Structure formats: C-alpha cells, structure tokens
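What follows is one chain in structure tokens, specifically the form predicted on its own.
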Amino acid sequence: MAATGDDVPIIQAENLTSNVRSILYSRTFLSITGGVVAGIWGFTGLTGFIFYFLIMMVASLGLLAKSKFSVHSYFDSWSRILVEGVFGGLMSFVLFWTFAYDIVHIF
C-alpha cells in the first residue's frame, strides 16, 4: 500500500485481487470441511445452517486478526472480509453436508 501526499491510501489492484482470491479459497475450503463435519456429526435442518454461519463468522474473525484489524491496508472495504464468498460457499457446504450425512447415517 502506498500513500499520496494527502495521506489517502491507495491499494494496488494486483494485491487486492490476490487478497480477495485468498479469502475465496479459504472460505471454499472451510465450506467443504465444515460440510463434511456437519454431515458426520449428523446435523439436520436449521442446525446445519447455523453451524455454517458460525464457521464463516470465525473465519471472518480470523481474517481480521490476520490483517491486524487494519482492513483498509489490505482491502477496499469491510464487506470484503465479512461477506465475500459466504453465500458462494454455502452451496459447497450443502453439497458436502448432504454427501457426508448420507454416507455416515443412511448407508
């Protein structure tokens, strides 16, 4: 990150793209892992979705801690850390949740 004479932070596009890509990869990995865990533990219905959003909340806190709570040094807005990739990962979570649940509890 560079600063101009007015102390307005400038974020380089390549760095922002790399940081957002890291968020998406980590959320996708956590969605798949969380789905398998929720399926093995036998969560059904609303309990599974609450588990997913708890995982995403912990991931957001982890990303905030990793950025030393200085979000504007690495991202252009708070929403990048808080909601980026959450609903996209939900589909992966449900897929692996139902798959793991079927393998462990039905078959």
Given for the second form:
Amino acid sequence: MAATGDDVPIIQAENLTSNVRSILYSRTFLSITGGVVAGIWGFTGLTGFIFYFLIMMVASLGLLAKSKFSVHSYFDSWSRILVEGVFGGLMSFVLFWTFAYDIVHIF
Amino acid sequence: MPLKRRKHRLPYPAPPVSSHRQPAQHSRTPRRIAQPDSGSGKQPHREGGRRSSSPRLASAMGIGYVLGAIGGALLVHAAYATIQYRAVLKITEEEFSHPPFDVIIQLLVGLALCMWAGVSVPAKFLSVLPHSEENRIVSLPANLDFMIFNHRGRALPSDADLKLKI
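Given the form predicted on its own, state the structure of the form predicted together with the partner chain.
First the chain shown before, then all remaining chains and molecules of the complex.
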C-alpha cells in the first residue's frame, strides 16, 4: 500500500493514454503536411525519406517543448515521446507525398 | 451577528468554510484555494492547445486552427504556383529541378505554420504523477455529516501529507 519501495511506479493511466494519443495525432498531422510539402517540392527517392526524418526530428523537439522538457511528469519513458508514431506516420507521409507529386508534377 | 460554529474536535484539519458571508468592514486577504492546473503561469506561447478556461483569447484553441488553416492555404497556393511554373517550363522546354525560390519560401512558411498548429492543437499534456497538484486522489464529498472517522483505519500508517480536495 505504501508508495515507497515499489518496483512499479504508480502513474495515472488514463492521462498517459490521453498524452500518447495526443502525440499520435500530432505526428500523423505533421506526416501528412510533410508529405504534401515533399510532393510539391518535387523530392524523389531518398531525399524524400531524409526530409521525412527531418520533419520527425523537428516534431520531437516541438513535443518536448510542449511537455516543458520534463518528460517524466507526462510520460513513463523517453522512448514514448521520441519514437511513438514515427513509423506509422511514414505510411501517411508516403501516401500524401505520392498524391501531391502526382497532382503537381504529372497531371 | 453570525451563527456560532460548533467547536471542531476531530483529528483532521477543519475544512475551509465556503458559506461565510463577508463582513463589509473587513478586508480579507484572498484565500489560496488550489486551482487545478493553473499553477504554472509560464506558458507564454502555448495558448493554442489549452482548454478554454482562460478568457484571454476569443477562443483559446481557435488560434491553432487558424494558423493551421493559413498554413494549408499557403501550401495550396504554392502547389498552384508550381503547376503554373511547370506549364511555363513545358512551353520553354526546360527541365524541372526545383520550384522557384519564392514558392520554396511559401512552402517553408506554410510548413512552419502547420507544424506549429500540429503541435499545439491536440490535447494538452496531463500529468501522470499521482502526487502532482492536478491529480489529487483524496477528495471529500459534499456532505461531511455522514462520514465517520472513528474506525479501524486509525491503526494503519497514514500518509501525513495527504492533501484534501473539496
């Protein structure tokens, strides 16, 4: 019952879920926007993927700033705020990248 | 003449009474009632994501949406400009390598606005620590008359700095 000496720290689970959902929404929206910009700019091949990881790094900085750099009071580990949603966003990025590239450069 | 209160004898601290009428001649110092989640006033640039509890902006979350819409409009305009540029290139039969410089500026500004909107519009982060100010677990219900404290719970080791929330 005592909070000291626990192996597992007690955290508010529903707040954690809400925070994780919030960063997922952020990363998805930023992947879509980055895809549209990459398509308009005319990136092809590896350059586009480098652009995507650049966008994700800037997004990580933005999310760190949103959490006021005290990650442990909003999440349970560092990897959540840095890695969560990056590979899911890659699919959205490629979709909107090809979509925008087709609209601007091919049709 | 205000009613005399019963003398408070129980071991927990007396709950602050919220039904006092203020006597006109006293100037009371404002009582510090703990507010949920407004302790840190240090958020100068994050109005976009807050719940609308602050009346400072007309709609506290609206600014994020407006910035996102402006960013999207800039991107659409940049796309249209690039399509026209490609049409010109097709006439002069040159290769397309990159959009013109001002279109690139437009793309970057639109991207920056959308990134700002994308980080600030989704829900604000809530604290996950159980002992933070917003997550007080102990709370007293509205009617104290039916609660008794003279039970076996007295024998348990108690957390001396449990905070009461009313």
